Each structure stands twice: as C-alpha cells, then as structure tokens.
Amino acid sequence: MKADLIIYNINTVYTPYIVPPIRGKNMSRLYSLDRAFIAVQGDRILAVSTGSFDQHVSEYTVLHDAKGAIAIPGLIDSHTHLVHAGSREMEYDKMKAGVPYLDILKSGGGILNTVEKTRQASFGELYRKAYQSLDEMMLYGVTVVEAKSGYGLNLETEVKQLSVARELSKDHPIHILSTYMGAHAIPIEYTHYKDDYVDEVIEDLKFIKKNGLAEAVDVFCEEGVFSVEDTKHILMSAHAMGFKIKLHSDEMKSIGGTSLGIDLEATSIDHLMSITDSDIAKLAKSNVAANLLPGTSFYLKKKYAPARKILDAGCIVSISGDYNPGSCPTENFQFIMQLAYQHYDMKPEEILNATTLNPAYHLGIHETHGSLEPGKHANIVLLNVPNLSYMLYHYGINHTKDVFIDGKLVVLNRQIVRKI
C-alpha cells in the first residue's frame, strides 16, 4: 500500500506496545526498532518496520529524513488547566516563604485569584493566552491534552473557558479533551454557602452535558475545598448523567478521596503525594490510574508521590504536567518527564509508557493513540537524542526536532512550521 508520508533514517523507534492498562513488569517493557521508517496514510499509521520502504513510495510519497533522530509517539499530557487569565508571581514569595497554600486560598489568592481574572477576561483573551501555551506544549513534542476549567465557578464563565478549549481543539493541531471542574474552589459569594455550591455545580452539570461542553467532571477532594461526601455527591450525579469522571486527591491530606474514587470506578485519581499505603493496596486491584504530577512538587517544594511504591505494587501509572498559573506554570512536558526520572526513580521506559499509552487508556483513546503502531493516529515525535535515556539524562532544554499530528509536519528543527 502506497504512503503519503514515510519518515525514514530513524535511528531508534520507541513505542508501548502491550494492550492497557500497562502495570507492573510490563511498564518496563517498550518495543524498539532500529534504523527504522514510519510509513503514514493520511491520518494513520501505514507500517514501522526496517529496510527498503520502496514498496510504500508513490510519486506522490513525501520523504521525510530523520537524519539519525529517535521516534516515539506523540506525547500526552492528561492533566492540564489549560484556559485561564492572568498569571500568579506575586504569591510565589509567600509560598517560598512558607505560607501554607490552604491559607494562600482562604485570603482571596490562588484559585480565587485565577477566578476573578478569568472571570473578567475576553473569549477572544483566554484563547488567545491558550492558543500560545498549546504552541509551546507541541514544540515539546504534546500531542494531546486534557484542559480542565475551574477558573469560572459560575456557569458562565465555566462555560467560556470550555467554549475556548472546544474552539481550541478545531483551530489548533493539538487534540483536546475537555473536563468540567466547577468543583475546583468555593467562590467567593458562596463562602458560607457550600452546600449551595454544590447543588449550583450539580445543575450546571445539565447545562454542559446538554451542549457537549465536557466529556469528564473532575473534583478537588481536599481538607478546606470539597467533602468526601461532596465529592461522591458530584461525582455520583455525573457519572448518572453520562459523565466520565476523576479526581484531585491526596494532594495535601489524605482525607479519604482515593478510596472514594476507587468505590467510584474514576477513571483517574490525581496527585496522590500523601496516598496512604491501604490506597495503594486497594487502588492496584483497581483499573483506576494513578495520575501523577511531578511538576506540582517541585513548584510548591512538596513531597513528591511515591511513585516507586506505587508502581510496585501494580498500579496503573500516568504522569502528567498539571501546567497552571499557581502551582505548575510550565508548559515543558520534557521537564516533567526529566522530574520523573529524577524524583519518581522511573525507568525511561516507565515513563514513557506513562506518557503516552497509558494517559490514552485513562482518557478513552488508546485504540487511536498512544503507540507507534499501524493504524493509529500518526502522532509521531523525532527527538535529537541518542537513546530514550539521554533525553531524560540532559535535563532542562528542548530535545524536539519535528513533531507530527495526525501525519501532518506541525514542528520542523524545533519551530511551528504549520498550524490548522
């Protein structure tokens, strides 16, 4: 079968390659192929294989030279707060200087301070802001997102920031998956009124479910935001509705959301810095992802989760960037995986698989993404790197050299060179 695309003079293909969930033993196992093409049929992968790609050329076919760079699957990053106004750095010497993050809330700053500007900002603003951070994440080899709202707490401007994400996801070469968090923080207005707050989510969530706004609802469970009993409230009725659904968790406390969102069947339970050992136990007898979120601990100089025990004891493990404008404002996906290596004491081959195929099993992709394989989306990143270990190794730059969405050249010698 004749290509469109063949990226030829690989040095190394890396790609899962073990049905997901990926756990255990089998999150150190990737397949590789050396000396190596990728032959690509419109939006999919035609083969990868070595030797002569002849029979694959059309006078057609666009020869792409890898010249000696290593290929693996576009990367995804399954836990953004992607469209938001405004930015933070005026609280970062409070926190450097040790004011809890709780207290930092309760003052009217972190979230609540995200709210107020984003709840004032244009469409036309938070698109933009976003449109230039989605640039950023695909020069890093992103190829797809999950962008959470939650700097609204109103329906409105909830659902302004899911309008951006929607208008996103058609404008920009990045894939987007949209979840509702109206259940990020109590709003000012309902201070004393919580209990309100959460019947306003619940109905909210009729609005979003009828207009196709979310595929998932999302929850911060935590000591000072939202209840164990609010968040099964929540969750429980979007789940009722349709809803895919996760949750923040044992970011700061453990206060019983693991367990929950395992009772729950979530999808993915998120952070898990403080997860107690019987969590762990009950959550590797679950198909619920550990979510993991290097780049938040380093930001806030946290505990990182224990990833290591996690892993072991058989898990479902993803990591992600949690880029937002208080605890992560960073969109390089490649320092989050190089936090990993460092902090997480993972594999590079556990972190690749919990890069990619294993955020597409908890996203609902994994049969179109996530892996090198034929007849998914051709999702393709050429890194300038010797091996897989050497790009963790050479922390802190960018080692992308061109990037491919769905086998289409976005990224060439580390600049956009093409946007839909």
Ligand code: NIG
Contents of the next structure:
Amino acid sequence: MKADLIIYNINTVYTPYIVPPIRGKNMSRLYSLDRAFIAVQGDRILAVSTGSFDQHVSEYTVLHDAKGAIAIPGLIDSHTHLVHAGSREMEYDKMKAGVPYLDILKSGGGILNTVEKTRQASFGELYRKAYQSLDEMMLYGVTVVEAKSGYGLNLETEVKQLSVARELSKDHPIHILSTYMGAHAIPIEYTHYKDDYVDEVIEDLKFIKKNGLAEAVDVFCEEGVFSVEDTKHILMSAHAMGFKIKLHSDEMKSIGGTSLGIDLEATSIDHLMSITDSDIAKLAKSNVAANLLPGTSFYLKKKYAPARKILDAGCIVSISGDYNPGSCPTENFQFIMQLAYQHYDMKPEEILNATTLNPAYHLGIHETHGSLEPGKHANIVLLNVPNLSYMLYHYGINHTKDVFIDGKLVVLNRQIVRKI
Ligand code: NIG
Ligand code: FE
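May I ask for the structure of the form predicted together with the ligand now, the form predicted alone having been displayed?
Up next: the whole complex, starting with the chain shown before.
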C-alpha cells in the first residue's frame, strides 16, 4: 500500500511490542530495528521495516530524512496537573529550609495558594499558560497527556479547568485525557466541614459526567488531606457512575490508600514513595498500575519510590511527570526519564515501556497508542542520539530532533512547526 509519509534513514527504531500490561522480565523487552523506515498513511502507521521502501512510494508521498536519528513512540505522560494559574517559587525556600509540604498546605499555602490564583484566572489566562506547557512537553517528545483539575475545589472553577483542557485537546496536537480531581485538597471555606466537602465532590460528579468533562476521577489520599474513608466514599461513587478511578497514594505516608485502590480496581495508583511491602505484593497480583513520579521526589527532596522492588514483584509500572506548580514544576519529560534511570535503577528498555505502552494501557488507549506498530496512531519521536541508553545518560538537555503526531510533523529540528 502507498504511504503519505515515509520517515527514512532511521538509525534504530525502538518500540514496545508485548501485549500490555507489561510486567516483570517482559519490561526489559523491546523490538528494535536498525537502518529502518516508518511508512505512514493518514494518521496511522502503515509499516515499520528495513530495506527498500519503494513499494510504498507514490508521487504524493512525502519523504522525511531522519538523518540517522533513532525513533521511539510518542511519549505518554499519564499524570499531570496541566491547567492552573501562577507559580510557587516563593515557597521553595521554605521547603528547602525544611518546612514540610503538608505544613505549607495546612497554613493555607501549597495547593491552596494555586487554588486562589486559579479561581481568579480567566479561561483565556489558563488556556494560554497550559498551551505553552503543552508546547514545552511536545518539544520533549510527549504526544499524549493526562490532565487533572483540582485547583478550583468548587464546581465553577473545576469546570473551568476541565473546559480549558477540553478546548486544548481540540486546538493543540497533543491528545489530552481529563481527570476530575475535586478531592485534591480541602478548600479554605470547608476547613472545619470536610465531610460536607466530600459530599459536594460526590454531588459534582454528576455534572462532570453529564457534560463529559472527564473520563477519570482522582483523590489525594494522604494524612491530613483525604482519609481512606473519604477516598472510598468518593471513588466508589465515581466508579458506580462509570468513571475510571485513580489515587495519589503513599506520597508522604502510607495510610491505606493503596490497598483501597487495589480493592476498588483503580486504573493506576500514583506516587507510592512510601508503599509497604505487603501492598507491593498485593499490587503485583492486580491489574492496577503503579504510576511512579520521580520528578516529585527530586523536587521535594523526598525518598524515591522503591521502583526496583515494585518492578521485580511483577507490578505494572508506568512513569509520569506530575507537572504542577508545587511539587514538580517542569515539563521536561526526558529529565523525568533520566531521573528514573538514575534513581529507580531501571534499564532503558524498562523506562521506554513505562513511558509508552504501559501508560497507554492504564489510560485505556493501548490499542491505538503506545507503540510503533502498523495500525496505531503515527505518534513518532526522532531523537538525535546514537542509542536509547545515550538519551538517558546525557541528561538535562533536549534530545528531540523531530516529532510527528497523527502523522503530522509538529516539531522539526527542535522547533514547533505546526500547531494543529
Ligand atoms: O501530585 N500531592 C498532590 N498533588 C500534587 C501536587 C500539587 C501541588 O503542590 O500543587 C502532586 O504532588
Ligand atoms: Fe499529582
């Protein structure tokens, strides 16, 4: 069959190929092909092959010279707090001086600081800031993003955040999946009425569902924020309404959220810095993904999740960015992967599986995304590196050469060339 586009002169194509979820020893497996080409038709991959591509060429075929770059699937960031206003650099000194993250939140700062700014911000302000962040992410090779609300903590602002995400998904090449996170913190006006706020979150689920504003619901299950009971209450209601569910759990302290998330069949449980050995064993027997966020440990100067233990136990592992203004203010997803290489003691192959096909699996898009296989969306990243290990070793810089989303060139020589 003829192709619309052929990306040729690829030094090596690296792609996951195992049917997800990928676990254990399979995490070290990738398909790689040297001196390869990728043929694309419309928004889909037609062939990944080597040798002559003449059979795919017609007079309309665009030929794109990869100039010896390597090719990987578009990266999938399955945990971000994309849409918000303002920044929190003024809190960084406090944190570095040892004031705990949760103490800053308790005194009305932290998440609540961003809530105040997000409530005040206009739709346009939120849209423009998040658009800029998506551009940054795309320059680092990210092609699919999960975006949480959670800086409104009232229906009006949560809806504003989710509507911005929905608009961005139409206007920006990156594909966005939205998550409602009304239970991200207890709003100031409910400080002494937490149970009422939990009820309000559950009530608001109806509006979110009716208007198709989110496919998933997330809760920050942590000491001093939402208890296991609160989390159960919210997530059971969400599940019954047909939402996918997920949790921020064991970020600071292990209070039982992980075990609950497994029982409720969450799609992913995220952070897990303080996960217990018994929860690792329980997670390994489930189909719930461990979504690990090394950038947060780095920025908060906290311990890293015991990734090696989690992987070796046989859990489904994915790695995400957690981009947000308070615990991980960076869109540099390649740095996130490099942190995983350094601190999680993961192999390059494991890291690529954990940032492409496994996140696609727990987001429910693995049949169309997450690997370079015929029939899947042509989300392709070309990197100016000799091999995959080099990308993780030479840290802190952007190795992207070109990025394609749905068969369209969106980044060329590390510059954005197409907005939609
Ligand atoms: O994943 N812990 C809760 N939520 C975010 C941080 C949000 C913020 O500090 O603004 C996280 O770490
Ligand atoms: Fe988060």
